[in-house]
Each structure stands twice: as structure tokens, then as C-alpha cells.
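Okay, so here's just one chain, in C-alpha cells, the form predicted on its own.
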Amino acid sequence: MILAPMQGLTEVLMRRVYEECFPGAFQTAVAPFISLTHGPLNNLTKMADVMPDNNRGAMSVVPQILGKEPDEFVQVAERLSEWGYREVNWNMGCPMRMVAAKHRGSGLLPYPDEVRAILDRVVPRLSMALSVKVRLGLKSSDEIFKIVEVLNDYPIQSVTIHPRLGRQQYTGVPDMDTFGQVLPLVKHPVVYNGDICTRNDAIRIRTKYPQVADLMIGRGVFYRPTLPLEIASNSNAAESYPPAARHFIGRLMEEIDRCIPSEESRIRKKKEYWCLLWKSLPISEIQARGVLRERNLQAVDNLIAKYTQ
């Protein structure tokens, strides 16, 4: 099973504590994307969360780039195979309408021949293997063929599918139809993700698609901590759960104390997080929106450290 990147939160602190928690759980994880804007590539802070010494576990780590200029994509990817990493991932998933909109992650769907452009220039300059990740398209489900019609042309290591539209963000719901009508064009070994949430999912997503290679599990592994562990094992983990929720979570907000300096963004990092692991918890919405409606760090803390107890 593979990690899904979610930026901000499947980070390398996000990692190490998970790994430490739950070892084994996740074979690899593909880190929250390297911007090819926003600043100059050669800034090592940039590209902080993949560097080897913060990476140094049993989960490999996938790093990902988002952007769409083919020189500025091989540079970043030289760095990274110098680095000892043998794989990049290219996204073509984002959502975010500011990304779209430039013809980055998910606005890159509509346009094929731009996306094939692109690999004509990338593809014979890798030292390294290169994954894509993809959604069923921005504004259309039938963007997907042509693009996997593209992606049939090049040696891929693996096609990662999120069955919603770019426009959908993460509303609606997936639409499996067109996943199970495109999954026997694609080539290349294809990966699952999305709304896997509990080993029924996985287990509903494995029967239907025997073809899939592997799942990516996003916001699932926040709302259940040990479901990759239950979706291993086939087992719920009824017993084991509650009280290795309430450690992981622990665990999480420590590492944050420990590593971010400002008060002020230790506490927005905690209500980041805490938005997705309360519903990990046998608490109510309304206990766990008391948390986000505190402003001071010692009040944030308390209250997490009562309902993790």
C-alpha cells in the first residue's frame, strides 16, 4: 500500500511519526509535491521534505513534482536521482483552481498534446523511473482516454488514478464507472486512490478491479490510523485501534512542538491536522470544533490531550 501526498500533511514529520507508530504499514509513500515555481530550484528548503538525512526509514519515499516546463522538471529530477532515488512521480491530479488554471496538476488534463509535448522532452533526459498521477479530468470524465492514450506511449512505471473531476476538489464521489471502463486501456500497472476509508473499501476496490497493482491511501489513514495495518491483515483491528489512534495522534503533536518554532504555526498545524483525526476519536463534531475555536496553544493542547486520553 502506498501513502498518498497530501500537501501539509503526509510530510516527513507526518512520515517518521506514522512510521514509528505503525511499522510496515506502508511500503512507500509518494511525498506532497515540489513546485516548479515559487521560487528559485536550486533552494534546498524547497525540497527539505525529501532530502535523504529526513528520509532515513524503512517507507520508501516517492518524491513528486508539479509543473509543467520540461527543463526545470529534469533539473529538479538530477537533484533527485543524485540524491539516490530511483523514481519521481509527475502530478497530474492537483485540484487546486490557482494550479489548474495555469495548466498544472489536474488543468493539464484537458490538454494531451501538450502533456505529450512535455514527455518528448523529459522522458529520454531521466536517469530514473517516472509515475504519473492522474485524475479522470478537470472539467470532463472523457479527458482520461486521450490522456492515457498519450501515457500507452511511454515507459511509465505506474498510472495513479483518482476517479473525480479536478473542478470536483474532494466533494462528490468517485465515479467508478469511467475508472473500470479506462483501467483495461491503461499499459501500465495502475494504483488505486481514493475514498478508501475502511478495509471494506480496499476490500470492494481489490474484488471489482482485480487488475489494480497497489491502493493509495489519503484522508482514510487520518480518519483510521491503523487501516492499512486492518487492510494488511484483513482483519478490523476492533481492539488495537482506539488506543493506537490516541498514541499516533500524541506522537503527532510532539513531533510539532519539536520541530515547528513559532507558537503560532504550531497551533495552526495542530488544527490541520486535528480536522482530519478527530473522526479517529469517539468524540462528536462539536467537541472536536471546540478545539479549532481555540486561539491559545496551551488550550489547543489541553483539550487534545483530554480526548486522546
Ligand SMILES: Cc1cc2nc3c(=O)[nH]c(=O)nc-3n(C[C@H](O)[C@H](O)[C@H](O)COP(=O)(O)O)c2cc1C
Second form
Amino acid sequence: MILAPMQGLTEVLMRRVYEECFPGAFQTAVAPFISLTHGPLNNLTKMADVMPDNNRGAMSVVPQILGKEPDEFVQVAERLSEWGYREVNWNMGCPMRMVAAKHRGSGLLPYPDEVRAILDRVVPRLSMALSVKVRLGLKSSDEIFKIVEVLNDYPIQSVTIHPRLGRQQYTGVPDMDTFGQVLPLVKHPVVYNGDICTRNDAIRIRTKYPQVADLMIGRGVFYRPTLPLEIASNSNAAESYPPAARHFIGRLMEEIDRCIPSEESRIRKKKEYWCLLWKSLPISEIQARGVLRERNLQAVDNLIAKYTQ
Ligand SMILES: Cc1cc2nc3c(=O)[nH]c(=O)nc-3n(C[C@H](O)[C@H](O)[C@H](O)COP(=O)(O)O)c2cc1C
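Having seen the form predicted on its own, can you show the form predicted in complex with the ligand?
The complete assembly is shown below, putting the previous chain first.
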């Protein structure tokens, strides 16, 4: 199972704490994207997230690149290869309007010729495997069919499909009909991603689409931190749950205090996680919102501690 890349959430701090609390739950994590705009190698925070010294755990990490500039792509990939990485993931799913409008992320999906031109210039120069993460399209789910024809012409390690459109962002439900039509057309291993929040969600996908090579989980791991273990063992972790989630939240908050110097940034980061994590606890939305209303760190900490004791 693969931990999804989530900008601001599944960076190295979370990956480390998660692995400490749930060793072996994920075999792989795709790291949040490194953008090629504004000089990729100058993007120190993003590169630091995948620096080998920060990523010595058992969970293997696949760095991800967002952009359409072949030379910069290869330049970043070369650095990653020097750092020992054997695979890089190309983001063709990012739905942010500013990104998509510039033919990056999901904004590339309506332009299969552009995708081909980029792959022509990148693939022969890569000294590592390339995987891709896509949506069904930017504005129409027809787009994926042309994209798959292009991807089938290149050596691609895996294709992760999140069956929504870019313009949907995260609203609506995954379009499983189109996913089912596309799946047999992809000649590379396909990873399914989207709205896996319970063990039954995973079972449903594996049963209906046995050819899916792996599952990628994003938000679901915050809603239910034991989820990948439950899927892997095909059992409900009811006995250790929610104590396991509470322990994970507590450790995450401790690491935020240890690693983030500014008090304001710590508050912001804790609230970002809390927006998803509260669902793993037996509390109401009204109680959860109380944390988001607090302005000072001590008050945020006190409330989170109260709900995770
Ligand atoms: C806050 C946030 C940040 C994300 N950042 C990235 C990213 O950096 N790269 C990427 O490919 N997808 C990113 N995604 C998309 C997720 O990887 C995933 O495709 C999406 O959340 C659907 O899967 P889920 O339903 O399991 O969460 C992000 C999603 C969210 C909500």
C-alpha cells in the first residue's frame, strides 16, 4: 500500500511519525510534489523533504515532480538519482487552478501531444524509473483515453489513477465507470487512488478490479490511522483503536513542537492536521471546531490533549 502525496501533510515529519507508530503499514510513500517553477534545485524546503538523511526509514519514498519543463525535470531527477532514488513520479493530477491553467498537473491532461513531447525529451535522459499520477481529465473524462495511448508508448513503472476531474478538485465521487473502462487499456501496472476511507472501500476495489496492482491512500489515513494495517490484515483494529490514533496524534503534535520553531507556524500546522485527524476520534464536529477557533498555542494544545487522552 502506498501513502499518497499530500502537500503540507505527508511530508517527512508525518511520514517519520507515522512509521514509528505503525511500522510496515505502508511499503511506499509518494512525497508531495517538487515544483519545477522558480528554479527547482533552489526549492530547498521541497528538496529537503526527500533528502536521504531525512528518509532512512523502512518505508521507501518516491519523490514527485510537478511541471512541464523537460530540462529542469531531468536536472531534478539527476539530483534525486545521486541521492539514491530509483524512481520519480510525475504529477499530472494537481487540480489547483493556477497550476492547471499553465498546463501543469491536471492541466496537461487535455494535451496528449504536449505530454508526448515532454516524455520524448525526459524518458531517454532519465537514469531512474518513471511513474505517473493522473486524474481522468481536467474538464472531461474523455481526456484520459488519449493520455493512456501516449503513456502506453513509454516505459512507465506504474500509473496511479485518481478517478476525478481536475475541475472537481476533491468534490463529488470518484467516477468508477470511467475507471473501469480505462483500466484494461493501460499496459502498465495501475494503482488506484481515491476515497479509500474504510476496509470495505479497499475490499470493494480489489474485488471489482483484481488487476489493480496497488492502492494509494491519502485522507483516509488521517480519518483512520490504522486503516492500512486493517486492510493488510483484513481485520478490524477495533481493540487498538482509537488508542492507536490518539497516540499517533500525540506524537505528531510533539514532533511539530520539536521541529517547527515559530509558534505561529506550529499553530497553523497543528490546525491543518486537526482538520482531518479529528475524524479519527469519538468527538463531534462542534467539539473539533473549537480547536480551530483557538488563537494561542497553549489553548490549541490543551484542547487537542483533552480529546486525545
Ligand atoms: C491537501 C492535499 C494536498 C495534496 N498534495 C498532492 C501532491 O503534492 N501531489 C499529488 O499528486 N497529489 C496531491 N494531493 C492529492 C492526493 O494525493 C490524492 O490524490 C487525493 O487526496 C485523493 O486521494 P484520497 O481520497 O485517498 O485522499 C493532495 C491532496 C490534498 C487534499
